[in-house]
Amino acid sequence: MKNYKAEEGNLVKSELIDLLGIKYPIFQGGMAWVADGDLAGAVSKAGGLGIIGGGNAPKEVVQKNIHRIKEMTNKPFGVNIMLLSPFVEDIVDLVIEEGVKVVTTGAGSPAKYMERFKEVGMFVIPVVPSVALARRMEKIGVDAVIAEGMEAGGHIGKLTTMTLVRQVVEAVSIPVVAAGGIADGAGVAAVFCLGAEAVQVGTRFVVARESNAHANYKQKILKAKDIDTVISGQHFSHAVRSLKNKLTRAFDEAEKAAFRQDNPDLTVFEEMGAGKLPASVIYGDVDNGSVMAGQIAGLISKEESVEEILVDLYEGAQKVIAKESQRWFG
């Protein structure tokens, strides 16, 4: 993997940051129908590194959004791949034609496109639920892993990011990032005191001023409280994480009826989930759509710039640790 110089004036050392070039070791999620093109943009430019949402989205609309960044900046961003996207072959043929130097990865192994992204010199990081996974992920040659705890919004695994991280920063010897949970500097503080070099966040941003997702969405996590996420979906399909409405309380009498029947038919769950993400995010259902959100989403009350954001994930960190440390330490 090719290095890039890292900016001017970096605030912290790190092997992942020297790699990827960046400011701040702040990861904006691959958030789908939420990271598209002005919102990564937005965060590589600001010092971070954005992330476009590949989602099920068509190759077109991923070019779309790669053409964007490259419109608005020439720092380092990168492209989430969903492996099990229909489209997947075409994006995968996207961002090897499009020189995109990270690929963030998740619903599956990366492994059968290894050989050709390392071909082209890029940047693979999957993100992971265990530390079984993060192993195999290291042993077939990714570069890092995202250690990603149940506390984030959309699909989510069964372990905390406390627990998580830790575990997997012990179990390989890549980088490893943090999400989940993390929301202001006192939790990029923590989960590098548990040994992550970097961290990506996804709810915080979704509320930024140059955020496209629908004003409704916005406000719908702004007046959050710690107890307003729920997972849909874990008994019977894939767990989800978002805030409740109308579907989710949909989706838990779905799931209370299938528990009395035998054989209950399992595709309701798909159909109840079919295109409800982009009726919140894009037309403000926020009753009848899927809000997802992470449950730090209660910490969340002010919309904000990128730039606000990072330098506030990050300064904010650095006060903390500096302030636990004279506490303790003198």
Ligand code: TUI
Contents of the next structure:
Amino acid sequence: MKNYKAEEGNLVKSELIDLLGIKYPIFQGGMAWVADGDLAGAVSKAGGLGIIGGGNAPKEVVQKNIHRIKEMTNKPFGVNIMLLSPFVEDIVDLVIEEGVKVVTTGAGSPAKYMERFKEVGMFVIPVVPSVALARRMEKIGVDAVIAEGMEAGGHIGKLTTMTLVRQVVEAVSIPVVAAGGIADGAGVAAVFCLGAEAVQVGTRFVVARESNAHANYKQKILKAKDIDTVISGQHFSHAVRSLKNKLTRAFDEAEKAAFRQDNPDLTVFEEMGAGKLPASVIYGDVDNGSVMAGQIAGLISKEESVEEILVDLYEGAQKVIAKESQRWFG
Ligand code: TUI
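Structure of the form predicted in complex with the named molecule, please, following the form predicted alone?
Then the entire complex follows, led off by the chain already shown.
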């Protein structure tokens, strides 16, 4: 079995990876508060695609993170624009001003900004939770889509990675990046078998050595079991997956109460969510803060460097694919 260990250039044949100019077919998810310049810079430097999480951050904060990456490496990196952010227009201006090469988007459609992105030759790669949105995105000229299943942490859609990736791959002709529930080489191999050309990994990078997430947040992920995440807010607000704690129990109670009312006050959900991510990521309050994480958290048991994670994902996938090739072809 040939062992692909190229020193330079990409390691897996993929037009998308060639275009992006990265070595590993691995994106680090642009997680709000967690994916700062240090983490994304480390991932890009090591040959993956590091992505800064724009989240709800104002322009100056995202700019500082972009400058931090540029100090660390001249390799490609991305910025995730969370389309529900109050600062979305500023962030769109910023990525254009800073000459960012890749933009991923979450929680909506980037249609409004496409013309400006394309004018400067940026790669636009939206997260899609459905086939319908994937098709719409292909029509408006995006370069690839990220099919993110509901195993993922944070704001999620309704379909699983297995069903979403497979159906999106069949529906569009642009490259598909798979996300949601991938944290090791076997997961990477599995979604390549479904037709994905790259993966996006979030939760495993939260616990990377280079991640500035609070030690309590990392510990809660490292200790998590398979069944420890829950979805909050799905009936009255945005569905968000996070690790069970006091906050998710309060959300459950508020949901039950809202179900009993004819005209429930939905602003309580906004208020309950406000500031809850920095509470845990920055200040370490993992009881009252929001500890967003994917269902694969149960597989993640140690803190490692970004480089170790990338190599493990890549070589782990190679091993699984070689073993299966042996089984199927002898
Ligand atoms: O965006 C994410 N994950 C996130 S965003 C976030 S911050 C936040 N907090 C509370 C409420 C909302 C956001 C934490 N985690 N992942 C990408 C993603 N995008 N997941 C789902 C979607 C999505 C949903 C609907 C993308 C497009 C969409 O389109 C609706 C439409 O048809 O326009």
